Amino acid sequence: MFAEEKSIQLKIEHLTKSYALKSGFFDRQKGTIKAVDDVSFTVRNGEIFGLVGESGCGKTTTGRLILRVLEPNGGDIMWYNNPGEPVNLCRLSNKKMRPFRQKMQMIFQDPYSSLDPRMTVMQIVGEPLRAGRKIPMREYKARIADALNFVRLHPEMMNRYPHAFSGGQRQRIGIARALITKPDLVVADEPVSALDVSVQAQILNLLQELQSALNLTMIFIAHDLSVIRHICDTVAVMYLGRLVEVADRTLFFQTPRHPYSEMLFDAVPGLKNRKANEHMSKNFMNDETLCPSGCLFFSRCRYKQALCREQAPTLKAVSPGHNVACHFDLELKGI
């Protein structure tokens, strides 16, 4: 399988991020929210790793933790694309992180808010090049022109401002900005969700072409399984800050093994081939306090039993290349 043919690029181990809940005049802490809760997975070199789930499940937070845009509360981020021993990015100071920031870039969700309207395309795309170092103007413009050519934009456009472009063109500018430093890893945070359907396919095809041509490793964050099926090699399903299923794309779309994955399939008309389960339409309570010691999906699951309330399932291998966090994954009928 794909995951066995590629070397490791990135290994995430027990990554955690929590936020304090405060209230009152003195901002007293009343609890914590676990945005990312003990997340572990491996990304292979040259792979497109898909991270999928509902809004608020912790996908974007996970991507920003990997890039050290946010600081994790715990866990390790092991970078393997370096000579010698892997580097734990969580143990590096901001100064020592600078060389790695050139190797890791991000494509943002909203092409309208991610571009500064007061900057030209040349300034926007070239900004990562000038971060922390000087570069000759001739080389600077040549690198920007190459990046724009990569994303199918004319270099003559580099003196224009973002308001002169459509949404799809703006996202291409954002992609060019992410590629300008020739990174090894790109985190794409729902890069097509804010675009028209007709433009989404163009951007997805462009990302696939660039990934193949440049041998990029990509973490692709999305909430749409149709998009994940189109572009990703490995699929990881996230729910309330935890991974509940990780599988090769073919295995996942042939036989989803977690009840939450089954529910995601039911939500996409083009993927389901049976009537939506009545059981899944009830008790849509997205609240981990309903079952704090057991499975977080307990209140929404049609397969729940007493064990689910008492004991939280761990992510385990149910077949080669397929890991599921469910006590009764064999109960699922498949899609």
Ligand SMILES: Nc1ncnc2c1ncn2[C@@H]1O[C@H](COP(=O)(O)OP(=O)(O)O)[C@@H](O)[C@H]1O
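From a predicted model like this one, the values you see are computed outputs, not experimental measurements. Here the rigid core means the biggest group of C-alpha atoms that line up within 1.5 Å when the two forms are laid on top of each other. Positions refer to the first chain, counted from 1. First, how it differs from the form predicted together with the named molecule.
- Relative to the superposed core, residue 30 undergoes a Cα shift of 2 Å or more between the two forms.
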Given for the second form:
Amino acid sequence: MFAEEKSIQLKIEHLTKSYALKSGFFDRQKGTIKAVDDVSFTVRNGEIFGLVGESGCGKTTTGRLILRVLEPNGGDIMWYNNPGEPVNLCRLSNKKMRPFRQKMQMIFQDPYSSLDPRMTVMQIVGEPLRAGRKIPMREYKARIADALNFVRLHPEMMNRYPHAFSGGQRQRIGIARALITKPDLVVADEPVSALDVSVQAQILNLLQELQSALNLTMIFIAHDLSVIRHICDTVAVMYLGRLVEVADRTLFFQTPRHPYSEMLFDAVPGLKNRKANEHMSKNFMNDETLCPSGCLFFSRCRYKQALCREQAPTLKAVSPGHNVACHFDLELKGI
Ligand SMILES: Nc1ncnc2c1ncn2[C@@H]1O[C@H](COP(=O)(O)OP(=O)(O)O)[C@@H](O)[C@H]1O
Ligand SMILES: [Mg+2]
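Cool, the form predicted alone is there; where's the form predicted together with the named molecule?
The next block holds the full complex; its first chain is the one shown before.
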């Protein structure tokens, strides 16, 4: 038990974030949207934790809450120091949070919009260092050169501007920026979605290599399973702000137990249905009138029964290492 506890890096408990839903010229508030709704999960030290779900389901919000770029409405984020007691990041003042900010970084989805075109590569990659203690120029440059070497970019490139680089190279710059503070945790938010298919594999391989070389703990966000299955140790499936299935990779890919996960599987071969799925998700997005007290997936589920309309299922263990939020998970036909 103790050994198991020791290897935890992060424990998220009941994390919640709502936004005001506004409309019309006067931005009148029409209600609230729960972007992240009572989400709990555990990330182990040195693992790649995959968070997957259609666009708009709350993945980016979850990542930004964990890094405390966004303030949650509720919940706890326990950070396990080694050694020492876990720290609740949600209870830290900005000042107390500062040392933790160096330990956790983000890799962004779009390497075109996430790199400031007016800054040189040196300024971009070095930016997280400037938020910490002051370091002499020579060391600053040496650290940037190291980080660029890490991602297989030539250090001489540090005086150039982002426009001189291809999409894949830009994402390498983004990765160098995330790694320069030697973080323990990296949130990679769809790091290959905006890239050409031909360079996606290169960036994924690089991330995997760096993760194992640096023993990084990584939360890897994706909107479909094709990427997740190659890289993640644990898979968490998110639907309209909630986790519907969390499982070890092998268990998940052998027997997905949630009807929504099954749908994500259907979309994988050739990724033909991806656009259709994204479209569908928007139509149903947080429309709680569909089934106010029951399962959020009710309207799209092909296994639904009367109980699902009345009662929302909670995430429960169906076997060791496999948690599912579905009343009828045993009905799934299998892939
Ligand atoms: N700043 C914001 N204001 C209002 N709504 C937001 C804001 N950011 C995100 N949302 C809403 O929260 C939900 C989750 O968004 P997001 O976390 O970006 O999803 P994902 O990353 O899975 O695509 C979406 O419905 C989105 O429209
Ligand atoms: Mg996102």
